[in-house]
Each structure stands twice: as C-alpha cells, then as structure tokens.
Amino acid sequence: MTVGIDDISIYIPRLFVDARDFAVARGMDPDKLQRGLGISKMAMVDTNQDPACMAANACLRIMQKSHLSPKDIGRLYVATESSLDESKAMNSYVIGMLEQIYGDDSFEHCGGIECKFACVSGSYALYDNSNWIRAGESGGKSAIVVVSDIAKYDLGSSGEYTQGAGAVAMLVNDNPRLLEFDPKVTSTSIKNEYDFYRPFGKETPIVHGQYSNLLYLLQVKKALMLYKEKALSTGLIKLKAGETILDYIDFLSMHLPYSNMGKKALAYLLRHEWRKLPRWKKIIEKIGMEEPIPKDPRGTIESVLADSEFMTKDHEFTKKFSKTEEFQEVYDTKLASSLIASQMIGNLYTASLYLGFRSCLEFEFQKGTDLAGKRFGFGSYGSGSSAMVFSGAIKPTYKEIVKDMNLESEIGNRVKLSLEEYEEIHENKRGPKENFLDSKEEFVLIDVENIAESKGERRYVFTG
C-alpha cells in the first residue's frame, strides 16, 4: 500500500535571538560562532506560548490548509522531549485547542499519544502510523504528526548557542501528494546512553557535548547499515561495482542539532561508505594525508575521544575531505538546501529533521530542480540514544504543495529580543500575559493554574 507525507506546515515563533550579538556578549567571535556552527537567528517562544500552542498552530495550519474537517483526522500524535506533564499528553492539550475551532468534542474520535525518544521521536510517530494505515486501520482517514519542541540550554553553556523552537506537522495518509515512503527498508540503532538527558524536575538538560555527537554519527551508520541490507535485500536498490547506497539518494534530510552537523554527519558517512571504493584512492592523493586511524579502533567511544592525537588529526582529514571537489558536490546537492532553514531558526529538536526536509523542498524548487521521484533519505537521531534511518520518493503531485512554501513570509514580521529581553524569558521572570508581541489567529498560552486542587492546568485561546 502507498503510504507517505501528504503535506506538511511549519509554526515558528517570531521572536528570534541575533547569533552575533549573541556570540559578542558571551565573549565569542562571531565570525568563528557562524563559521562552526551554522547560526545566524535563533527562534524564541514568548511569554504566551509553548510546546503545545505551537503544535496546535502547525496542526490548524495543515487542516486549514488541505481543506480538512476532523472527521478526515483518524490519529493525532505529538512528538516532543519539551513534555508539560508527567502524565497529561501533549496531543490532548492540541485537541482541546483545535475543538475550540472545530467544535467541542469533534475530535473525540481521534486516537494518538504523546512520544518521547528525544529528537528521533518524530520519526517513530511517523513509522507507527504509516503501519497503522498499511495495516488497514485507518478506515481511510489521514493521521496528523506533529514535532514540537522547544531548545533550551543553561545560561552560559556550551548549548546556549544551539537554541531554538517551532513545530513541524505533517499529514499522513494512503494517497500523498509529497512523498510516498519506501516499505520494509526502515532500519534502527538503539541504545542506553547518557549523551544527553534532562532529569524529572529540570528545565534544561545535561549534555556531554563531543560524546553525543559521536556517538549520534556512530548510531546513524549502523541504521544506515542496516537500510543499505534491506534496500538490497527488497531490491529497491541495486548496486553496481564501485558503487554506494548514497549515490541512489538524491537529497538527504539529517538531524540538525544546529546546521553544521549535517555537514559533519555527511562527511562521517561519505567516508565510511567510500573508504572501501576505486574512488578513495583519489580524494586521498588530493587530501595528501592517510585517514587517521584510532589507537584501539575497536575501543570505547570514550577511548577515541580520549585519543588527543587520533582526535586533531581526524578533525585536519575531514577539514581536508571536506574541500575537495567530490564532498562538495554531494554536500550541494543532496544536503546544502536542507540547512537553510535551521541557519535561520535555531535547534527545534524533535522537528530539526522534518524542518530540514522542508527546507529542502522549498529551496530546491525555487532553484527549478525538477523533484519528482527523486528519492529522500532521513537520518534521524534521538539522545538516548537510537537512530532511524528510512526514505521515500517525491511524488509527482508535489508542485501543489511545495509551491506555495515560503520560509519568511509563513514565519511572519519577525522581532529581535535584546539580550535582557531574552534572558528574561529564558529565566521565567514574565508571565503568560506579559508577553511581547501581539498574537493574531493563533492559539496562546493564557494561564498556568497554580491553586493546590487544580495546579498545573494551563489555558489556551485563539485570538481574533
């Protein structure tokens, strides 16, 4: 059975944080914060909005946009690691919002859950209810997915400078218009880590920053690994002498944790998929250095990281890699439209991966590159640790839904927080109605409940 994205909406708040201004008071050069990391803007919530309100924003956005009433919705799941209660899910928060439209109880028929795996999450929620409809549950109703989340890091830490927040919904049915998955090839790596968590009662988490980025290239090479078996395995792809799995991608879509890394985890998996190749030997004599190798390359991930040698002359080899001709010509053509988006938005967690996918569409249409079957592979990662690796192709319908995308103006007249004013809502010191920018036809945050019997409860509304 066909299965895929039918169409996608983006929710991300207008407030946003200048990076440059951002590394000048922390004491950075900003040409060196850009340069490294990819950042330009970083998207804030204001004082009335949060995980839930944005959700809702995306969802309205996509029923609104594809002519949906909720009797076409069969499911509703939103996947978060911005969670606002240890039991109440998020999606019966975006119900509650979305009836305020439609009517009270009209979604009442409407199944879903809130998942958490960190920023992966998002791709589990699409694989559960794309079997849900192969399965022939969905009684031909679509289901909507939303990633929302807020990235929020301690003052002054390393993390501050990979700060962000939106939502991405995307509607999922048996006949999409965008993009059809490829059945049976979608692989995983899973494993108990603490790269990066955030502990019952703590706002922000604690990241061990150079162990989680290697161990989310390693997590993605071994789901790339197993897809590369099962697209064999299927005959959905088929291989020729000196030839790699990634030559049968066209784009690529990775997890963003900021823009840069997708260039890293490019880099990484290129080599590993190349290494083995006549090609190799090529860019070698270019580069004018052998790939360094580990002292125990079969150690720890710790024992690499501990490997100072092995760690400075692997990051020269890949700065080498990185330059020569044949990198770049993958990097703009599979990945570099991907990253424009998340250099303008920041860290969204859960939706960085489906941001960079519509940032992909839009960017390439808009350069007049033909999509249509052109084939789409995901490499997802949450903290945790696991990784998803899947694709698809572009349907040949896309041009109605990717042809009306425009980052800025679905965005909006964006507002630049000095950083007293960012520091002030990172710090809690506002209320839900002390916020900064007025709010037109979106759903907000009026009030938190702080009474002992009802403690907690928070209340939206749509304004006019």
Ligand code: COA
Given for the second form:
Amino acid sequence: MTVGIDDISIYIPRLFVDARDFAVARGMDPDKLQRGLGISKMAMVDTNQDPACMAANACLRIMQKSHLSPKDIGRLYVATESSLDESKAMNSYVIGMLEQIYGDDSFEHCGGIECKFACVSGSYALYDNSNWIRAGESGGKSAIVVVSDIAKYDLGSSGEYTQGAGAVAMLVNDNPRLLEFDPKVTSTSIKNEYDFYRPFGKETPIVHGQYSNLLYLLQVKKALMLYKEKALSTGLIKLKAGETILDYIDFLSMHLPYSNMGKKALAYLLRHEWRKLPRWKKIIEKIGMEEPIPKDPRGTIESVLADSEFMTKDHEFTKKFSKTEEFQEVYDTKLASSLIASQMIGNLYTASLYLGFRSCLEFEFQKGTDLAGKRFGFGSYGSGSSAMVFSGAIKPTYKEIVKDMNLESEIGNRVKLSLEEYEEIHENKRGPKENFLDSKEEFVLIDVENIAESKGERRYVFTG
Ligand code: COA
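And the form predicted in complex with the ligand, for comparison with the form predicted on its own?
Once more the chain from above appears, this time first in line as the rest of the complex follows.
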C-alpha cells in the first residue's frame, strides 16, 4: 500500500537573533558561527508563543492549504522535546486551539499522543502513523504529524549559538502528492546515553556537545547499515560492483542541530561507504594521507574521544576529504539545498530534519531540478540516543505542493532582537502579554494560570 507525505507546512516565529550581533556580544569571532557552524540567524519565540501554539499554527496552515475539514483527519500527533506538562499531551492543546476555528468537538473523533525522544521522535511519529494507515485502520482519513520545538540552551554556554524555534506539520495519507515512503526499509538504532538530556523541572538541557556530535554519527551509521541490508534484501536497491547504497539516494536530509552538522554527517557516511570501494584509492591519493585508525581497536565512543592524536588526525582527514571534488559533487547535488533553511532559522530540534527536507524541495525546485521519482534518504537522530534511517520517492504530483513554497514569505517580516531584548526573553523576564510583535491570524498564548487548583492551565486565542 502507498503511504507518504501528502503536504507540509511550517510555522517559524518572526523574531530572530543575528549571528553576527550575537558573536560580537559574546566576544567570539563571527566567522565561527557563520562559516564554522553555518548559522546566520536564530529564530526566537515571542513572549506569547510556545511550542503548542507554533504546532497549532503549522496545523492550521496545512488544514487551510489543503482545504481539509476536521473529518478528514483521524490522528493528530505532536512530536516535541519542549513538553509543557508531565502528563497532558501537547496535541490536546493543539486540538483545543484548532476547535476555536473549526467548532467545539470538531476533532473529537481524532486520536493522538505527544511523542518524545529528543530530535528523533518526529520520525517515529511519522513511521507509526504510516503503519496505522498501512494496517487499514485509518478509514480513509489522514494523519497530521506536527514537530514543534524551542531549542533553548543556557546563556553563555556553547549550545547558546545553536538555538532556534519553529514547527513543521505533515499530512500523511494513502494517496500522497509529495513523497511516498519506501516500504520495509525503515531502520533504527538505540542505546542508553547521556549526550544531551533535560531533567524534570529544568528548562535548558545538560549537553556534552562534542560527545553528542560523535554519537549522532555513530548511531546514524548503524541505522544506515541496517537500512542497506533491508534495501538490498527487499530489492529496493540493486548494487552493481563498485557501487554504494548512497549512489542510489538522490537527496539527503539529515538532522540539523546547526547546518554544518549535515556536511559533517555526509563526510562521515561517505567515508564509511566509500572506503571499501575502488574509487577510494584515487581519493586517498588526492588527500595525500592515509585514513587514521584509532589506537583502541574496540572503537568505543569514549576511547575514540580520549585518543586526541587520532581525533586531530581524523579532523584533518575529514577537512581534506571535504575539499575533494568527489565529496563536493555529492555535497552540492544531494545535500546543500537542505541546509539553507537551517542557516536562516537555526536549530528546531525535532523539526530540524523536516525543515531540511522542506528546504531541499524549495531550493531544488527554484534551481529547476526535476524531482519526480527522485529518492530522498532521511537520517534522523535524537540524543539519549536513537537514530532512524528511511527513504521515499518523490511523486509526479509534487509540483502542486512545492510550487508555492517560499520560506521568506511564509515566515513573514522578520524582526531583529537586540541582545538585551533576546536576554529578556531568554530569562523569562516578560509575561505572555508583554509581547514584542503584534500577531495576525495566528494562535498566541495569553495566560498561564498560577492559582493552586488550576496551576499550569494555558489559554490561547486566535488573533484577528
Ligand atoms: N572561523 C571559522 N570557523 C571556526 C572558527 C573561526 N574563527 N572557530 C571555530 N571554527 C569552526 C571549528 O573549526 C568547527 O568546525 P569543524 O568541526 O568543521 O572544524 C566549528 O567552527 C565549531 O567549533 P567547535 O570548537 O567544535 O565548537 P564548540 O566547541 O563551540 O561547540 C557544538 C559546537 C555544536 C558542539 C555546540 O554548539 C553544542 O554543544 N551545541 C548543542 C548540541 C548539539 O548541537 N549537538 C549536536 C548533536 S545533536
């Protein structure tokens, strides 16, 4: 049975912090953010925005764009790591907001939950909803999967320059106009880790950034190896001598905590896939050094990170590899377009992968690339930690959806925050009603109850 993404919509807050202003304020070289990490702007929520209203705004946009009524929707899932409550699921707030537009109880037939596994939960939510449709349980209805997050780190920490906010809503059904998932190849890896986590009651995460970067690469590689086995055994991909599975993936969307992480992941996966192929010999000659090997043959993440000589040489090797024309060609044709939105918006945690997918569609379409039938590979990673690799093919009808994509107009007029204003928002010094921007035709938060019997109840309105 065909299942896939029929339509996609985004909601990105209009406030932003400029990476150059930020770097100057923190005494950093602006080039580190712009060239080193690939960050030019970080979207910030206003005082009257939260992950639930961003999710509801993205949902409303997809409902209106695809002319849907609540009866067309059988499930509404929200995947997030910016949970508002230990018990009440974020999709219930979203349903409440949508019912302000579509009428009381208009979504009461609809099921759904909030999903959590750091930045990978959106991929699990898509997979589970696809399987709900494959199982014949949907009764012809579609599912909406919304990924929504605020990436927030401590002031002055090394994570602070990888912040951002936004939501992506995806309509999943059995007659998708955009992308059809490849069946029986979705692959996962999982391990109990503490690379990034946010204990109860803490608003910002505890992060071991370099550890997390390496774990991301290892976990995605493991999931890719399993994907490869499945793609070959199901006959989805047939390899000839000297080929790799990545030769058959036309475009890649990777999890993007910052845009250059996509490039790092591509280099790592290509090295892994190419090193046993005849083409590697020529590349090694061009690079002019052998690929370094860690001292500890077990290759555990701890031993690799502790092996500083290996890490330095490996970093040098990766840099040289990334400059080869073989790497550049793959980078330019398969990945670069997916990184543009991340540079403009920043980190969206669970939504980052899907903003990257959206970015690739928009910017490849603008280049005039014919995407019909092209295979997209997705490399999803969530700290804690789990990875998921899956793929899908673009449908011939994709232009119906992609022709109207325009990130800049969909975000609207963006407003730059001064560093003082940014810090006021970051440190929660302003209440929901002390917002910076007037909003039009969108859901905003107006109040959070503080009295004991209704503490934490949140009220939202749709602005006229
Ligand atoms: N000009 C140009 N580039 C510069 C530079 C300068 N002046 N100074 C540093 N850089 C480059 C570095 O070479 C490096 O690039 P490379 O790895 O390709 O060589 C890049 O900028 C980042 O520098 P680094 O020193 O590694 O950054 P950091 O220690 O400040 O931390 C993160 C970066 C991403 C680990 C940190 O921001 C973080 O923890 N973020 C949150 C968690 C996260 O994103 N985890 C990722 C996995 S999900």
